[in-house]
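Shown next as structure tokens: one chain only, the form predicted on its own.
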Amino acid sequence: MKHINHRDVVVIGGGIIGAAIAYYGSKSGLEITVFEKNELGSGTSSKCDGDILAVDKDPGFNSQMALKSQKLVHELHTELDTPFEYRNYGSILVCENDMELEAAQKWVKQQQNAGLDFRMLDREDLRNESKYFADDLLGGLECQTDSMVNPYLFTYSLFEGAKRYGAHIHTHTEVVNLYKNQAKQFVIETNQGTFTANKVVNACGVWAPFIGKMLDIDIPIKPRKGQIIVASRQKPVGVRNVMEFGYLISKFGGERKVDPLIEKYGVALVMEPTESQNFLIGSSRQFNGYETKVDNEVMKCIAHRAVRFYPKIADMTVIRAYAGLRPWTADHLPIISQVEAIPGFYIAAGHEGDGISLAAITGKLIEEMINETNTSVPIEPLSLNRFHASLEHSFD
């Protein structure tokens, strides 16, 4: 007789990645159960912005994967019943010096050669974009395919869709131990009882390494703290996402000619208008372990950087600020992978600041891996094996 607590596929993690896996998996006919230790979307997915970007992705595989994800989100906009504030306006990067403008021209050419909808912007284009830009900005670039969502609503919308396809969602269910029994099933011990499963997907973001350790698997993900200011929209500053070109340099670890504190905290302008007429202003990047306290000095740096690009917003009212943890990997690509040493165990984590952007394609890829069908994009660059030449422990 089938054990009452046996599941086919268990997804550990109730954030945006777990939501996308649950949706695409259950839609394909898989029996999906999700375990989330707190409330749905209460981790990184509720402490980030909602950009669905290709503009900041490396040309080639990374940008093509982002483009696939954008197309899926565009489909989800009409497919899901619960609206998630989808806005498909494109996004821009602005340059503040000749060096950045020259680098931007190369970036655009690379992206165009890869088949993406990029173009350069001059001073006049920026003036037409927003009269609030600083007068000395030289130009920038635009990606037409970029969009924005409310990440919290997007997470809930995917989970609601998954439930309609039969997925079971368990909140306040923390996994405390995970191993394989003699019947080659996963045993999942939680604070709400013990379950068994045929397959397990680790979608725990910055906490993925803790689940990995339960199976003696090293998952090389580190928490990278990011802080965001929420400001009230008292002026019509703009309608779409704007970033400085230095954001790319900061993201990929390059050097910029900026104030030492700006460099120290990895601060680079990101300005995202929300549907509720406020602004999300970022960004920062720090390795501070799992600490998420708002740092006032970082807030000042973010505000200072925003005013450099938008001098006329200096008197805008700050509503609040928050900090979240981004799951960082050394090569800035997520781990979307089967673990060869442990048949039936999958990892979907390590998206850093691209979790919202790449959630849809991640969910689709995990569904395709489990169903053993052709994948939407090549999965070799996303494999855990790129970090480990061999895994020491095998569980056959």
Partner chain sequence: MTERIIDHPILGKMEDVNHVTFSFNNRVYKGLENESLAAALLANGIRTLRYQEESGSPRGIYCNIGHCYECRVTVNGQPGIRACITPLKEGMTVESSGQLKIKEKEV
Second form
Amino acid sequence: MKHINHRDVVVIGGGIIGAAIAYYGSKSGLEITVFEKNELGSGTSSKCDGDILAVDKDPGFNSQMALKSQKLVHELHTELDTPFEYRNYGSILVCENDMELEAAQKWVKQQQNAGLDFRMLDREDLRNESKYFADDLLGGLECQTDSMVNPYLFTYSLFEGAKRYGAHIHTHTEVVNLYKNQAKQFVIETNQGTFTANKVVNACGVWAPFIGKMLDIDIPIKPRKGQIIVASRQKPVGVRNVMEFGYLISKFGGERKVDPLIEKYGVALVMEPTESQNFLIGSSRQFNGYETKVDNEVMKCIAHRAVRFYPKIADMTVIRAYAGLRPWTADHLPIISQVEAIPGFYIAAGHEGDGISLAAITGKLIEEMINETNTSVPIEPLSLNRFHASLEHSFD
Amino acid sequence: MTERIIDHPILGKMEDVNHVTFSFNNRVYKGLENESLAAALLANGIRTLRYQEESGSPRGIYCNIGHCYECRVTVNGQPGIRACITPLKEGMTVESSGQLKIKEKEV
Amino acid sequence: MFKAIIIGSGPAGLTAAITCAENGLDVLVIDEYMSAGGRLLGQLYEQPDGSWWNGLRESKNLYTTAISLGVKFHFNTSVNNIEKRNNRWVVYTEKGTFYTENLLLATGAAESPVPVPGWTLPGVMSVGAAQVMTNVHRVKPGKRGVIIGVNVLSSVIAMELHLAGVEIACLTLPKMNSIANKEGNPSQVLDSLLHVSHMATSPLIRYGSKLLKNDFIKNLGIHFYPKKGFKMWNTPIQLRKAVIEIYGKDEVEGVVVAAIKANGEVVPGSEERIQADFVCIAGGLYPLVELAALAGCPFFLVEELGGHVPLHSEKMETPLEGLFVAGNITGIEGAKVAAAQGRTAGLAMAIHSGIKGLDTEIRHSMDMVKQTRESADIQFHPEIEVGRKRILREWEISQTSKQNHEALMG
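Switching from the form predicted on its own: structure of the form predicted together with its partner chain?
Everything in the complex follows now, all chains and molecules, and the chain you saw is the first one.
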């Protein structure tokens, strides 16, 4: 018989979510083992931007959760040994027409009522923010608590921290089968041998449904492709993360006044200055399976959009472009949940474009669920049941 | 100091080429037509081509064949041009980019 | 629309272009550089028979032949992206978009950087940069230099710099760290140096290289090499010292070296300064494969070939129809092997575009690649054969599974 390794908690997935779970879990005293099929952070966590945002979250539960996460990241900034290019300058949304400006005013009011640090910006404020903005922009809004990190370094930094607390990290270890044995332990077959565990957390992002399938669990996550251009900073364009208000509309599936190609590819401006003096310019939203090829036409759309808001950016040098897959859910909230049917099985996936923003709170929540302590935010809105309940409901 | 290798034991004498005039950071220099901008600058003793945008530390050529982008300068008003793969032409105006003065946000 | 487009005008690309044109294909060659030749341009070394390999002259000859056959060239043109649309390869460049049914990637190799404290100072450059400055542009990279990294490429370039009247204070190793690992380990460095021994004028290294083929003696060699190092082409080589820092206020003023033990550790208190006005970093070459990755080629990490290489056949085809590779993108070897591969690729492209009667010629060409490899003057990796066999085996596996799949799909 093959030698079987037994573990307490196994986290499947070595991206930002797995990293945060490993960190908070091992810090709380749990014995954590992580299985990653490739390298750490080699999936979505290195094909994204590094914004830690509340500005784009639905007012209420979602934005409160984001705010909690921001506070945790602020603490991690001093807590973790490896710096991860943390900058908490706040972020802004810009509006290009009256319709957007009106919607922005409503948005700010709602967020303020929910207790978040939001305010409106007028044309003058924008001019002071950057002289590279297009002249015709009407205004925008600002969220003071937003911050930026290098997502790749953030992932590593959390894993380094987790290791210090005794977590075991296995890279190039792919889970090929997962089931429960008669002793009610999980049996995890990997390409590096078979393990058993008391608890398993599925932190596989867009690949979470494949792990779910091994246990006959349907996890309603779909990959939503996004592309980003990396451009070289040649002028002091700004230090804060800037998005167009249309980004919110694009994210939540509303209707925008833009040309058909921009609409087709779900392109909306995100402009993130990195600490190393370059820009990440995004992004697009497409459902196109699991392919991650950079599409030239989409790149052009993203570049056009950036030039629309920053005309002079046309002179700057593009360094490269990349595409990644966001783990999309129908209600734009992640699944951070125990699975009732399978005690000891947890899901932490489906963050769409908020994996970096919400990683810290996700890690904390999973730790709290496993330790059966009070959770930092209510977890009902994040449960897997919400999808299955509505599914049953729709059959009525 | 750097200098041109006029006579080479194996490669022989340098071929005759046109001399051209160009400017770098508002000073006028001479170089050889169609040699790389980086070579022309080095032949004039210039190693520092730009200053890193954030730290302001000086940078020169590194790979010399267009891969690393360390040698980017502004040529005739166009920024981000790699000096190592740009042929020198008469009357070129070359400027090195400097440190970006970025107002630091309060943290 | 061109019958063939070739990206890269080094020895592989130029030879492929000539071969395509000889077989009646209209060819466009695209290169980012200002002129044809690629890495061949800077090469200059004495061959075992005493004649000189002059890369500048070789490049010019190939280019002139290509031009006389009607090959078109776009220099100073960077390729941003390639993709397959409607059964054609689309090549996006700064100067327009081009289309073809036969695309060859002959992008060559890049040098691995070895970060050493102070390496961003002006005056620090890759060893290949110093070679191009010296042999192509005929501008001395400086008066006195230090080369960090002792390998086949840096040893040859040290000799070339010496030839041009540039003083090399020494060749030495970088202090070992996780990134500079391989270039910093004395026993591995000696291993790689065995493959330039025919060019060594120093009796010590000549004698040494014969002796050192035995692992046991090689280990002795490390421990018994004189602390002051030895000389190759009048250039001191320091395997017992490593550069721990490059210093200078605004430009390079010198390096700090320290003694290192055979396992690569620094001996405390052994630091000394060597003055220099330029420093070359020699981290070795790796295949430049980005375009193959963009195209969606499968890759294999083959240490003996210098890194990740796209899957390819002996006929230089990739699994993607109409996409070919040749030269250092397939593995790090000398210019002569690259050229031989280029000829094979050119023939494969001609066959793919419908030219008949080339079967014998391409078989002969494939044999030539092997012969050239066996008689190569400079070998970049001692186990190059192993690497080549590995990738061919992977090709066969992929072909077999493709056939099985096709049989299954009926």
